[in-house]
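Next comes just one chain, in structure tokens: the form predicted alone.
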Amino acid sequence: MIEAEGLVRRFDARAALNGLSLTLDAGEVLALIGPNGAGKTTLLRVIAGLLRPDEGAIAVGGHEYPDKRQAARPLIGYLGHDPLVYLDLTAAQNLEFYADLYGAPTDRVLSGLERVGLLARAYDPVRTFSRGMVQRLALARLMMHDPRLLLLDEPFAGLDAAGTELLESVLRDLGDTRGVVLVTHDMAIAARHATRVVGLRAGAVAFEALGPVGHEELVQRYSEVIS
């Protein structure tokens, strides 16, 4: 689902990605761990097509960037630090707008809100939602067009217990047709869900471990990366 080779992305003189290579197959949950500034979010944004690498090559679903970026777009569901919802629209209007952008059936709107526990607030402005409710709405939006590749950047941030269980159930039930890249600082979450863990440091791969990887081992490997 992802083939990346020699990715370099610079911001002024600093290389956020420094010759990074990565692959992901359908059915894999790849956890990216590492200290702040290691390049995790930059890598997700390059995979999502939101940033262009300065060097290297990347393809998603067999579609090479940048020429075939638009063909890859329907395959990707991206959840970043900013939930990117419209605060003055209702929850239902947010999902209706997103469904229209991707040509998704509008009958998924209410079922999607029900899945994330927001059906009773479907017609309330998102401005009135708590941080956790906004994050759950973003999760419903993520799944509206049934993407094959999920890019999740600290998706558990701000979620309450119900929202956390919901997201964990999504990760457990992905099946063999989807792939996930999950950025997290929570080693317990990585240990529970990852089939492979990659540690980043200074924009490059510091280590790679095949799952299931135990929590204690991940804590040890992470401490080695940040030391």
Second form
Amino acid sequence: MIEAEGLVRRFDARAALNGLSLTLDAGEVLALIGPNGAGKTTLLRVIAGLLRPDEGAIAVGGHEYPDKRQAARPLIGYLGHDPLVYLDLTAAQNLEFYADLYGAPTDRVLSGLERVGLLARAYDPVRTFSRGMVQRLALARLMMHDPRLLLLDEPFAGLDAAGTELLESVLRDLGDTRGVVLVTHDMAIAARHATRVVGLRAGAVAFEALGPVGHEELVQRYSEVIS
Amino acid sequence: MTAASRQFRALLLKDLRLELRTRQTAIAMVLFAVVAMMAFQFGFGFRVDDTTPLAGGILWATLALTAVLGVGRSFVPEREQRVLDGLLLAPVSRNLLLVARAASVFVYLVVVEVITVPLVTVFFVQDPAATDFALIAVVCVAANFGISILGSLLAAMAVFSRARELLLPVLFLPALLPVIIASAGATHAVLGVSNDMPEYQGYVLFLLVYAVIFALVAYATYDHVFDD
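Form predicted alone already given; the form predicted together with its partner chain follows:
Then the entire complex follows, led off by the chain already shown.
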């Protein structure tokens, strides 16, 4: 689903990605961990096609960037630091907007809002929502077009217990046809959901652990990366 | 409905819904245009017996400045609410993003013109004829194509710049000079007692050619504007 080879991305003189290679197959949940500035968000934005690597090659779903980037876009669902919703539109209008952009059926708007527990607020402006509610709406936006590749950058931030359970249920129910790259600082979540864990440091892979990884082992590996 | 037309409708509807809810762009443009008209009126309206020859220039100088204001605000929701990535992630052609943004700017300009054209005739034109409005409407439509396409292109370029508030007028206003000259010329050719149709048609044709040229420039460059 993702094939990245030798990715380098610099911001001025600093390399946020430094020769990073990565693959992801359908059915995998890859947890990316590492300290701040390790290159996790940059990697996700490169995979999403929002940033162009200075060096290296990347393909998503077999579509090589940058030439076939447009063909890869419908496959990708991206949940980053910003919810990517208009605060002055209602929740339903936001989802309808994204449904139209992605060619998704509009009957998913209300069912999506129901799934994230926002059906009662469907016609309220997003500006009136709490942060957790906005994050739930962002989750509904993410799932609107049924993406095959989920790129999740600290997606649990701002979610309450019910919202966290909701997102965890999404991760549990992915099936074998989807892949996930999950950036998180929460080792318990990484241990629960990841089928593979990659630790990043200074834009390169510091370690890779295959198979479900125990919480204590992850904490240990994470502290090694930080140190 | 094709995928592209559905996307276009969604992008345009989104802009209009945001404008209806916030009333921050079209209303600001109308207010600015009316105040500018009054400034012109107080500036020399009382000192000149017949301001009809000046009316075209006043109208289009006002509309050009108003367009700078409107175009400058056109990416404000995406920038302030950090939604631009949402547009860029979607499988939407970059040129469709341009066309939809230009369409919303076009609509804002029409709203402004519906108010300012009658105001100009009231303030500055002696004995306006009913046919003048129809002919000026054609000039407005022809000019709006060029203004909205060029404005949307430059606004997209400026949105990634730290000096966007400075950059946009500095780039946009000089590029609008041909539109101001041709639109004012076409308006002048038909306002009041003058009725120089060949001159009018020549200016309108120029405006359409201007719009086509910048549409081609935008088509060739817009994809790269959003490319990191």
